[in-house]
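Listed next as structure tokens is one chain, alone, in the form predicted on its own.
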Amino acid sequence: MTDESMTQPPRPSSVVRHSSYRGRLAPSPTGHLHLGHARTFWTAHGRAREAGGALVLRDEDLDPARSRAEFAAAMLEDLRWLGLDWDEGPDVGGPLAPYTQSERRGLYLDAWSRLVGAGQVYPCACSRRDVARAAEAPHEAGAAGPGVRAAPDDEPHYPGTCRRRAGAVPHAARAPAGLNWRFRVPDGEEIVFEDLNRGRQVFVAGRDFGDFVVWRRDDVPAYQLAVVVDDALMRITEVVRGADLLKSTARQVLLQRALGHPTPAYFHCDLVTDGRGERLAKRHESLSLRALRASGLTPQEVRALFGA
């Protein structure tokens, strides 16, 4: 790729792909993309192009309180500036549109309804504070197994309060609004998958994670459900993302089985950390692509920062 091509926004690829490989970029417009995102997306792009396959960009704008149009525009611009292109997406179209999650609500509702009908989810009235308090209580400390701690952005281990209250799942539920809906995990079952970067991964349902939210009480589909539905319907064959989502992969494997969807291959990238060893987040604005661009760095210099 030439220096000149790096300075111009690449056009959507018109090359006919001969591989069945389908990868994806899945940024969220809740802030500016940072170096960690850049390395993960660069890896995803490279693996798709090396495989001769297609790359899909999906705008994961499910969070109405944090998603903003200016961030959505910035992430597309910054990724193109970095040197990435994609074959399908909200800005270029494609056969499996829409590529913006807020426009796919009906698909998520259908999946929720199927889970309700199969008795695999139940309504939960517990607040996040209730769950966090239960997870911190001494008598609940062993519920997740010895030494198990939630990741910084991971939902706390659910103690099963409403699972015990729910009894039989209300198969005739018409709408999810007003309550959290949790997936009933098969306690004690090992979820095993071979990560293409980090090797064999094993998580135990009910120990490493509890019943997890698939639909939020504010009537928003949860990340786990939306990603599983979208990856299946967009025919994604390999998911490239950060290692902080390894446990989410175990949850998503359970949802894929419950909904009858295939499980794609997974490649979890090592995380980029700051000077204190903490993984980057969107609060690290000084390391955002937007800030690095404004400082005068070139795309090549930014890529060098994460070893590309």
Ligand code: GLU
Given for the second form:
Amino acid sequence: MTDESMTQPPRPSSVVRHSSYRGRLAPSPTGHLHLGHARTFWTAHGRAREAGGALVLRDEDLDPARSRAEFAAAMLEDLRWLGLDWDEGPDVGGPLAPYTQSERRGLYLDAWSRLVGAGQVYPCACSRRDVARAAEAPHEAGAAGPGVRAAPDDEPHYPGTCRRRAGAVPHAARAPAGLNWRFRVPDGEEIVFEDLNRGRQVFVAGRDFGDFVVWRRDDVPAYQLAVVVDDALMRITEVVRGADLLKSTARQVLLQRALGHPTPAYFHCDLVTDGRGERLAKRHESLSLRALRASGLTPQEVRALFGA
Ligand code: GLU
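Please move on to the form predicted in complex with the named molecule, as the form predicted on its own is already shown.
All chains and molecules follow, beginning with the one already shown.
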């Protein structure tokens, strides 16, 4: 009689990752995930696994007006259904918890205080309308190359109205609430990074984007600040995400430098478009993983739709 336990190596209860690669999936629970998200997350997962690295799932539920707990639960379930897994996250825990942005406010506040102390951000009283009016289009052509449009949620180019005023006002603020806080970009400076999918990217601060918001007037940390803090504290070595965020990467590189954080590697995935060439958005509910699953497709069939 053979005793299997003598001949087979013990099965580890969880897989031990053997490289320093750390990637992340960073969905926002503002709607159901669609095919575009699925393709990006599939790529992120594949790159982490190929590298023998770890994958973190971060719930980017920063915006209380748009995030819903039921979408957060649905996104985890849909990604697992599709065939993805992760090593750290809100549902599985991990050494760098919490993995839910709404529980990380103190970390973002620390970063904001440091930026205030260093004079790199200033308060801005301009309304959304003032900025939109001053920003009418030409800036948005960008340097990202053909086929890359500004992300729909990309902020308009700020003309610098309050930057000029801020020069004279010492920043004694202890809390950010009530005003937008903007990062002062180094006008004319080129931000260059090598994208692992799309090659060399060059953006010029002050031309391709203006002073951007790091803390919102409604007292919510802005996406740019939260993502830089989290990628650094979660020790992310490679960021895989959609090409709509290329310009945001340039902004984030500036924030990383200002906060003394390393810049991870970047891989920006091509965007999935609908039949009319429009980038998929959460309004394309019929292409959500939920709807595709409800229509009877298997995970393999859904993966085949984006070529996996
Ligand atoms: N949470 C963002 C989104 O769902 C992605 C952020 C990122 O990958 O940096 O669009």
